[in-house]
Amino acid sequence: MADWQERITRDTKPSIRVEHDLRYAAAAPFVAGAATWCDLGCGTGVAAADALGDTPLARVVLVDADADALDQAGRDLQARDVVRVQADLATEEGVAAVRAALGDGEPGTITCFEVIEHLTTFVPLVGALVELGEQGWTVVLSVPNDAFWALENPYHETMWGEGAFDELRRLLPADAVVARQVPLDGSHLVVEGRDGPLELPPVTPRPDAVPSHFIAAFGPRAGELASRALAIPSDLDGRRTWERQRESTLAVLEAELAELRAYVKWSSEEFARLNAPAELREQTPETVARREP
């Protein structure tokens, strides 16, 4: 079953968390030292905090449509100043609120990961990001490759693939840097007494590998975007708990669905009976049997 979890939390599967962590790690060189870093669609801030660690940050502007997520976001960031903005980025008003929060100071870095596909229209946001790039902001954004999944994501307002991403690229500056994020499989062996950090071996991308996400960067420092890979330990106990919880939830929902279907069937039959002619309305198998000679 596909996992459509759209909010990253501490309980999210490692295979999904590492995808988000890698995008923030790729943007970390632009974020560190920036006068202002703006994270659009920040969620709870878990992935950003994991990737940035103890990196000292100056001014941080966190933007999300969910007030509860915003309340959690930024707590683990080592930032001098954190500004939270609740805004709908599909609207001109929401985009204007972000631009107002950025202010007129020195340009910095904007990250926009896994946001565009959730917007009913992304034209106001992308237009603003391009303008900000021209004003000296470095922008790094991502969209998913929905062709990577066999099912349509119920939380996405728009579908994305190679063709859709090419259309988006036409809206971006001609010198935008493009990357494709490709999932990896892995494992590691730890010798007793030598359990220190392990370095990833060289990874050679397969030319026919299907990307899970498309990345684009533009602005003054976009050319510094570097290829990288990231691995984090799998929590097998946590994953087993998560899978059992999902199975339990699915069983409850299936039971509720069966109950609702039975109720709809009974309601339809009762409605049909009440709208039938009077001579048929009270007819039951027992009354039919009594009338037969």
Given for the second form:
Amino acid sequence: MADWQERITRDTKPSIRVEHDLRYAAAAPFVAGAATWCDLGCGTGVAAADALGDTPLARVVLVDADADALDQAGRDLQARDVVRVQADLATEEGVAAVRAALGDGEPGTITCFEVIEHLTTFVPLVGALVELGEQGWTVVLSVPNDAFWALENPYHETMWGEGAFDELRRLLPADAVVARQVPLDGSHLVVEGRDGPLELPPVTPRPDAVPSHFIAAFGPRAGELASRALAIPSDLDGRRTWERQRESTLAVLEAELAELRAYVKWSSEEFARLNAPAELREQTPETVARREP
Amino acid sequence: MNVAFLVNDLQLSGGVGVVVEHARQLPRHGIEAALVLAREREDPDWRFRGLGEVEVLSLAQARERRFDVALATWWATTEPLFELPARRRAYFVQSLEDRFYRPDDPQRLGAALTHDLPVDVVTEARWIAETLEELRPDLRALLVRNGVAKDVFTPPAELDVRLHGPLRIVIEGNPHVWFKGVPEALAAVREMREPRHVTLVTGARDVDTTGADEVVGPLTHEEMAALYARSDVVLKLSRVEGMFGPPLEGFHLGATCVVTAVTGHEEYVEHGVNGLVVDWDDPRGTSRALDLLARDRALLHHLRCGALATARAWPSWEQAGTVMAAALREIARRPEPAAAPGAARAIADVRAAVEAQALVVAERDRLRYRVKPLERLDRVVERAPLRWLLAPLRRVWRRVRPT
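Next up, the form predicted in complex with the partner chain, please; the one we just looked at was the form predicted alone.
Every component of the complex follows; first up is the chain already shown.
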């Protein structure tokens, strides 16, 4: 069964967390030295905090549609100034609010990870990002490769894959740097008593590896986007807890759904009975038996 | 923002249908779109989905307006493109249309020359974008893939397993259009050994349909969807395609495909994953592929499942409309392409055409010289006083003489 984890939290399973962490880690060099860093669709800011928690930052503009998530975001950042903007990036007004928050000062860096697919229209946002790139901002964005698995994610307004990314890429500046984020598998054999930090051996990527995400960077510092990988320890215990929790929650919801269906069925029948003529409404097995010769 | 799409007419064609769909999606993104007819209406319009929602203007009416972006959508509409008052002009390239004409057809050159025009390009297939960028190194083509009407071609939640019955095959296209490969498809099904039921969808009636069990059409989208839903395979042996829509629509209803490696197929057809790709000019191999699907129902179901998965990942018209809106805004934003490289390319192409024409004329003169004795003999044989005397010889001569 598909696992829809659209909001990254501390409880998100590690394989998804590491993907987000890596994107922020890749953007960290641009973010660290930027006069302003704007994180579009920041959510609760967990992945950003993991990658940038110890980095001194100047001005940070955090943008999300969800007020609760926005409230949590940025708490773990070492920023001089944090501005929070609640905005719907599918609208011209939302995008205008972000531009207003960015101000006319020195351009910095904009990250826009896993946002575009959630928007009912990305026309205002993509147009604004291209313009900001021309004004000296460095933009790093990502979209998922849902099309490979034909995943119909109920939270995604648009379906993304190689073809859709090529459409997007042609809207971006010609010199945009493009990267494919490719999943890695791993395992760790730990000799008893020797469980310190781990040096990973070199991994040769498969040339035909299917990406899980597509990334594009443009703007003055886009060329600094570097190939990199990230490994974090798996949390089987946490994953088991999470999956069992999900299964039990699902079972409860299915039971509630069955109850609701039964109630709707009973209500419909009762409604039909109440609307029926009086002689039928009062009919019982006894009255039917009495009427029959 | 307002845009004009120039169309030749509103007759049934995949290309016009695509333009109508885009035009009806754009208002959702704050863009007014009108269809401009490049020539007078001669026949009643085809009942395109949503055509009533789109403003249709004559060329004369459009000349009175002012557009932010005007787009040609067919090579012959590039001429009126420059008659429209528009801030920016672009070309929505749905195929390399010179390939619609045979090598000796002068329209082939006319269509090819339009790709030299110094205008921005929006196209619906990656192969077109890449080809045009090779021809015009200064070009950065915008890509907007065609959507699929998911409310009409609605994928089923699950596919039924079809273990029995004849293989149900759909062949779609106009048999009079040489590059659609309809006669070749009929030839392939005629050579099949396994039980099959073949439906030919075409508006043409004066054609040899031997091999088809039923001939239907033209059909609406809803009727096509119903036909795909009860079919197993879309057989399409085209030689020229742009985005190659019909098999993809079939995919949405769980029909796999047997196709040639025509341009556009590479965007979504994967041999052995969601369909079968057969060789060119190979009716026997094609019929064996169809026989295999008729016999091996596990393979048929595997390919149908693959087709359905591909369909689920394909964008809707709503998503395609979003990309088109972004592309049009980008065209309006970008600086206008420089005219000089386009003019240089056009002159080079005209020169190449002149040289090609000179070769044709030289070849014609050479043949004329060689045919002269035969023409002289022809005149002698046809001379009145000798007609009755040479009647038997004339009959033989007519049979063997070059035409």
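No experiment lies behind these values; they were computed from the predicted model shown. Positions refer to the first chain, counted from 1. Here the rigid core means the biggest group of C-alpha atoms that line up within 1.5 Å when the two forms are laid on top of each other.
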Exercise. Against the rigid core, is the Cα displacement of Ala226 between these two forms at least 2 Å?
Worked result: no
For this session: State yes or no: after fitting on the rigid core, is the Cα displacement of Val210 between these two forms at least 2 Å?
Result: no
Problem set entry | Core superposition between these two forms, C-alpha change of Ala67 at least 2 Å | no
Seminar exercise, completed: Superposed on the core, the Cα displacement of Trp266 between these two forms in Å comes to 4.5
